[in-house]
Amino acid sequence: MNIAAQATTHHGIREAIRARIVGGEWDLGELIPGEAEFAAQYSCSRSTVNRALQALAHEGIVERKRKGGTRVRPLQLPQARLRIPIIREEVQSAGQTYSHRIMRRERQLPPGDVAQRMHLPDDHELIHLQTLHLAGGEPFAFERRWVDPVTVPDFEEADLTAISANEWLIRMVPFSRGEASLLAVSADAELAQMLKVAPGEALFTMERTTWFEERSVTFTRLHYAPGYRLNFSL
C-alpha cells in the first residue's frame, strides 16, 4: 500500500489516518494499528501520532482504551438495534461486485416533509445527493439523500467517487440518535427509469433520520429493486 510518509505533522497524519478508515482499510470496531507501528510508517514521532489519533478520537472516529488499543468507532449499542447497513458490504456478501453512480448533487432548500423530519426551519438549506446502487451492473437500491452541512461541513466537498455517501457518513460521522421507518412505495417514472421497473410497481423503502445531539445529519429515502430482503437482528 502507498502511504503518504510525507506527512509528518500531527495534522497531516490525522488526514491520512483519517482517509485510509474512510477508504475501508480497516472495518468498524477493529483494532489499528499502535503508535509506534504508524510512527514508522510515517517517519515522525510517536508523540505526534499520539496528537493524531487523540484528534481523531475527540470527532468520534475512532475508540481508545488505555491498554485496548486504538480501534474505528463501532456502532454504539443503541444504533446497533437495527444496524445501518453499508450498501457496498450488503452487495458484495451476496457474491457481487458493486459500484455507484452519482446521479445529482446540489445544495438546495429541502421539500416540506424532510424539514420537518430533521426538525429543520424551511429555509436551512440542505446538500441534496441522489445515488444509484449497483450489484453487478444493476440496480440494487436508489437513495435519495439530505445532508445537514452544519452538522457535516465537510459532505460538501467530500470526494464520493470511490466510496458512497452512505459508507462515509458511516465511517466519519458519529449520530446518537434516529429514527427509521419501513414501507412500499409505489414506482414514480424516476424510481421506474433507475431501477428497471414499471410504474407503479410497489418498492421495499426504508426512511431513516439521524441526530448528532440535538443537530440534525442526514435524512435518507433509500429505494430497493424488487426482491431486496432486510435481515436483523432482534
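Now show the form predicted in complex with the DNA, given that the preceding structure was the form predicted on its own.
Here we give the lone chain, stripped of any partners or molecules.
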C-alpha cells in the first residue's frame, strides 16, 4: 500500500516521517532524530528536512525547541481548519437558490451583551439589521447584526438588496481580526416565527465579532434552521 510517493521533496519526507511517527517508531513525547540525521537518512539537505519538520510542527504533530530537539507531541490534539461559510455559497453549493430578505433595519442602542462583546459603552448607537436567509424559498438562517456606524460610515446608505450585509462588509472593510463562538440556543418566539419552527426548537448558532484595527466593526448572531450541520475534517 503506497501512501505517498516520496522522492526527496519536503512533501515526501514530511509524509515519510509522519508515517514513522504514526507507526509508533517513537513514543509520545520522545525525542526524534535531529535534522542532520534525517538528512543523512534520506540523502537530502538539511533545509529540506527542516521544511518537512516545520510543517509537522505547524500541524501540531511534533514540538520543536532549539537545543531541545524535536519530539513527538505528547497529546495529539486534533486541530482542524474550519471554513467559516458564506451563507450564499453554502446554499448554492447545495444546489438551492439563495435569496435574502431584510426584516428590519434601524439605528438603536444595542442590548448590553452586544455592547459588551463589541467593547463599546452602553450608550453607543449601532445599526441593527435583521436578515432572513432563504434556500429555495424556505428559511435557512436568521441573522441579527449590529454594525458600528462610526467604524463603517457608509453602511447606513448601503444598498443591501442585491448583496447581503455580510458580503458588503467583507468587500468594504478590510477584515483584520475576529472572535467567534458556536453554541446551541432554543428558539424564542421571534426566531420560531422567522424560521417557521416550533418555539423551543434547538438552533445551531454562530456568534461573530470582527475588528478593524482596534475598532469594532460588527457583531452577528446567526441562527440556522434545524437540521443544519457544520462539517469539517480533522
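Numbering follows the first chain given and starts at 1. Here the rigid core means the biggest group of C-alpha atoms that line up within 1.5 Å when the two forms are laid on top of each other. Treat the numbers as computed from the prediction; the structure is a model and nothing was measured.
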Can a Cα shift of no less than 2 Å be assigned to I21 between the two forms, given superposition on the rigid core? yes
On a rigid core superposition, would A36 pass a 2 Å threshold for CA movement between the two forms? yes
